[in-house]
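Here's a solo chain for you in structure tokens, the form predicted on its own.
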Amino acid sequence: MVIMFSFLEGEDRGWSGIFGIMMEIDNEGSRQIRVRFITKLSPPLKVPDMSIAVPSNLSRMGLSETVNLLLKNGDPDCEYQPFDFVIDGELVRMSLEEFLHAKGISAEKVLEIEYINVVAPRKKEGACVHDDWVSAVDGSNPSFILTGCFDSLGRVWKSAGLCTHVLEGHSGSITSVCIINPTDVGNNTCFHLATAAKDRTLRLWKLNAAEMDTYPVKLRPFKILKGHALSVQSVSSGPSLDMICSGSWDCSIKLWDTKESGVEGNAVSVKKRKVDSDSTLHEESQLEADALSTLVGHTQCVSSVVWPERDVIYSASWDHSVKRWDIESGKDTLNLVSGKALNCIDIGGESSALIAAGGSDPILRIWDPRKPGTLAPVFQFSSHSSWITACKWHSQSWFHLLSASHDGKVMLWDLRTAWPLAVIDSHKDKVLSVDWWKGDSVISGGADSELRIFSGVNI
């Protein structure tokens, strides 16, 4: 592709003199469209506010080349970088000609095109190897990652390959994990964690994340939460940081107090544990607690719960439904039906109002309960080839979310296009869990017994 600049006669050959860009490309029959590139990116990534003529058969790659040439013309030292392009709130994934035709946009006026950073992982970190399937991950704290494993152990990872703490106590596979106070500003080295397992219990842990000389440190729970009749599938913390909720195979959702003491119904249980090789037994006390309340309404396994607002819990179930619960009344105030058994749910997007859920088909469904008169999904993404096991919104973006699947892939989505922005295909088996970490990294765990970290996601 050859690019030529034309200047107004007698004017300085700087940006003010450029009135158009003419491109010679293989398809010489392509008509010209006048466009203006705009961006919210900071200088030096801003091109001049001017309209130029470009071939109508340019697609994302050609548009990116054009913007880079404009930037380099203003700054010869500017390094090449790829861009994405948005027209009328939608990412361009075809030629300009095809896009304008599909959207019914006139090619006679100057077309305003916003360019943004390409969102895709740029670096693959080393794997964090476990002894069994990695069933759960939580990356809500920027200083460490919490994982749950089918070997009944929880683990804390400071970075790729560095396990700092091992959580011992469950007698069944861990199914879900949660950092209760991920951004506790009062004490940024002491955190409370929650784990749920197939042994029908939840357990609470105290983590001191301060630097230590010897790793890994073995932790025991300070409280055991009992009350579910079957495997506990999901745990989520409430915004108040002193309560969690759980979903179980027994079809119920339970609410629990996470405080260490002073809670009605707590009973001290004295356990004996072997702590060294000479078989010396030490006594250790743990609290056992019952649930504060129970929400009943699902008819099959409650596979996933999330607690985004103080008085509202969302749940997904194998009974094909998504429910929104009013905690005070204990009643469900919204019931969405997907037609498939659901494995995961998360709340995010615009005003944290969109519901994403996936289950026993390859479709990631997204609902907007603010839209009156319909309970149908507003988006359906179908690039996976097997069950969806996990989904997670980006906390700082209205548009971006992740999905994980039994097809062994993690996909990064943008609501402005039906195609995934990126496909991460690094696991050698089913992917069971996924989350964001530090805002610019994707973490995932799978049946290959590995935690994977991909960084450099520019959102």
The other form holds:
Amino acid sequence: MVIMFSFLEGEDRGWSGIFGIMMEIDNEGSRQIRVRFITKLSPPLKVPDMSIAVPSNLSRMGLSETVNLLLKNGDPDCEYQPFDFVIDGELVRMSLEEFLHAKGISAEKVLEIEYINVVAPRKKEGACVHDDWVSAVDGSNPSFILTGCFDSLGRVWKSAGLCTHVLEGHSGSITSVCIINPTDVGNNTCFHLATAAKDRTLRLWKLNAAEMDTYPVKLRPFKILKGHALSVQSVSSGPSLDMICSGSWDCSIKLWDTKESGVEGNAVSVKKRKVDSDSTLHEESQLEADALSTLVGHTQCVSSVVWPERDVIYSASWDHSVKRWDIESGKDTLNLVSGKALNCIDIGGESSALIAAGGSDPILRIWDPRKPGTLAPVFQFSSHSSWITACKWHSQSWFHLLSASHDGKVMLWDLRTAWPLAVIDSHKDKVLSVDWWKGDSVISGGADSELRIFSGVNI
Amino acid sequence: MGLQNKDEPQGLEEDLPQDDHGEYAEASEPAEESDSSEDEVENRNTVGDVPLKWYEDEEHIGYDIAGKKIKKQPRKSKLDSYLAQADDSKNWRKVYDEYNDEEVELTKEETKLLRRLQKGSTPHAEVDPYAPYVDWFVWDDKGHPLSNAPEPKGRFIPSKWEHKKVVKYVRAIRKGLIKFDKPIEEPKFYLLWGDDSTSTEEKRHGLSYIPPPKPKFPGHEESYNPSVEYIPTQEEINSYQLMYEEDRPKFIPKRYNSLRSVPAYDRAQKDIFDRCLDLYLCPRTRKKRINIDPESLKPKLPSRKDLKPYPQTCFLEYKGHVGAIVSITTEASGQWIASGSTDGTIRIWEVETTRCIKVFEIGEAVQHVAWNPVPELSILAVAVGTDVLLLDTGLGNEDEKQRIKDLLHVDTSAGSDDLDGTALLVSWCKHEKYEGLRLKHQKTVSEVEWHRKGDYFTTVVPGDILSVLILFLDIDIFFFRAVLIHQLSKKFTQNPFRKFHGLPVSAVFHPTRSVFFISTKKNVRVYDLLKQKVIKKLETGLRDISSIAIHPAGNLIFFVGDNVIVGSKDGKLSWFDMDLSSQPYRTLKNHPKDITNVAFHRSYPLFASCSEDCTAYVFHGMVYSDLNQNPLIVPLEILRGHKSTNDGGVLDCKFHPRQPWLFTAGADSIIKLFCHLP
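So the form predicted on its own is up there; where is the form predicted in complex with its partner chain?
Expanding to the full complex; the earlier chain stays at the top.
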């Protein structure tokens, strides 16, 4: 508190005032550390490149005060904002002295401290209420959110509380959703969506984001993908926009063609027009298709698949393993054993190579498959208290990822510290799915039948 | 010497010439003074030895040496003498000399002399009355004795009497009348490393000595005025009151100003009484105590860490039932579980999300549920009241659903032309509400179990008491209908176990072979279904069997003997190795209350028991294909978490078919999933 008060005084005194304060602090008997603040932030948030002495008992709060004070001296209109501090690739979470002691960094030379924006959701937006548990969300397109629900309907949300489309067709609860061409914006606003459900099918949908109506538009699937023998747990689209992959309880991963048969005459798969033997009215006929190929190797339910690169698929399974598949050969090229039934997997981080996976224990594990020799996880985050249901890397940042858990919490992690940056605790029940949206929002759906949006995550 | 001294000066004075007298006098005077005083003072009275009575009435006492009268000195009064005695500390030494009429003071030496005389010892201290004797006559080399008389003859003649006596002794010895003491034999062998104490103990007679406990030495706190740090504070004294009487400190230090103010020991009476009690109850024989480290008695078991994975913590809970959950069952793939409750519902749950996806409302308390082990036939068999229901869970795809529909279809006409025996046993009919099958039994069905191929299933109807009573009268006449085997595809019911003793509790198929187990309250019978006869009878030694589970040996490459665990209502769990014996290989007494169910894991070497005491125990139960190696049983974990509701704890437990997880169903209407930790 003494430091803070003296800083407030220092506002009037200017530069000499600051150093005067530093001297005062020095007189109080604490150790001094010479530091230099550096940043990658844009110029209004840049402090002059000079080294100053700060007391060693300053924590993140004190450092933030110092930087704000320096900024204020440069630009009096500068608003107060908190910062996070990185020393040697590690976020400062204790006092400087303890940090240096713990890391074995010498306090003699000038310490370079990088400051970054604090990554935490600042704004809670209205919830999107569903009729049943929200089992899946996809926010890979910035213009809408796709959710899957236990009432076997998929929904498209423009913003909080505004549902524009309802995807009708599944006969079992949806387990996973994905947008096949999220970044293919261009001039057409037509998106292809894929949903996987417990009725052993995947369905593909065409969404015209431009059409707007006062009530939610009901969509029918244009293609039904049948072939899984048990409920489909996960669906993921790859960089090639005409293929998706899915993982299922029948222990297999299947690849599917997403093209419309009418457009592509030379489709590989066997397609047939469904004869509407049921007397139900079908305004547009639906296509049915079989899988292009099947990747077999898991011995239990494939709970999650991701398709990050053109010919590489990662899968997580309840048989405790994470496998990397080569699509060309259909063989698994990597097999990580975690000792846990896994529920979710995502690829991201540094050069999109790190594997994050969570499962039937409260620990979120991150592997680096490039590391030779060892198959042990490089990071383990264990602040959750129950099963982890979903994890998601930020698409731009190397360090940030989200995790959702049965304990009702969504946690935002930074690889540079072992503590969560933020804990979103607004769900009243289990959180089943989580994703990023527009790069700065966290969307999560859970067993309280609500999709929650938190925006203002400044990465 | 003194007398001589007294005489000598007189002699010297007479003999020596006058001129030298002065010198001699001078020389002799100090010598006289240094000597004893009495001897040199000569009598001034010269009357001689006459009775002094003659001079009593005279004014003089006599005459001095010159012939002049010596006048009597005035008499001291008694008072004066007393005062003189009191004042002068040396007065006791003064002696009145009546002859000379003067007081003489005795010197110290004289008093000493007198004292020695009084004691009867030599007057002078210098005289040693016991001085060593110095022989004045030297006998050495003196050739002649003092007497020259010759030796008497008798000294040279042997004694006749002695001779007689010797002869007498000789005769007595020859006759054997006198026996000599045998020489004391020294022991040839002795314990080189022997313990002295044992030998002395053996020799001792009567009560053995029991050493009293060593008293504690008094410390500073037992002082009457101990330092402040020994004095307990008021809080400490108050806390003593909360302790048990035996734990309380016997002595509480207190400060007193003086030893005098220390009160009597208030507990003296009680202590003596206690001591008397101790002595009264003191054992008269010494107990031999063997000090064995209790750790060394424990069997060498592998560490729990090496036996991972096994269920440890509860992460997921399945909530929705309102009554006690009596039974749970898992689907073959492990995606679903089903539970039956006393609230009349059956719920199907998704394991991963804890979502209840289906509810069957039966309207009657469910006794038992069992999922068909064939993955394609997701049929639930439910024991409700007197019925067994076969329900389609609706989790299969279209083809499977159609197949199940065909299976669960029954012709109502077919029931009439059944065999007379089976018609009496069970009637197959359609369940109206959920489009399943309904098997009407005569009495309450307690259990239903599937065969591994999913076509046969067995039901236990323990309530057929009438049948059982009749059974004791005449076995062959009446059907015994407690354990039935049904075939789903033919809708056919058999009753192969007609001869039977005891009330059946549970009946299960062997997981891999055509062997059938029926447990009664006391023992387990093993039947071969192909030969239709009893293979074995397992003597459990338990009082009230509640559940039975068979080890799924089918996963092992080599044939392994059957292993069976049996849980009983007296809280014991028995493991049978059927190849070993029909007696239990191990009996584990863990639960304080009834064991409600036991379960084996399908692939991991785990088994579990759950009990009314709201706990479930997980054990490692490894079975080896080597016949020489006995099964290894290691207790691993106690799973807690369920609350006791209506005296019911955990009512059922089932392992996940593929993961090392345990589902427990409690009377508190919650299903818990216990997962393993890394």
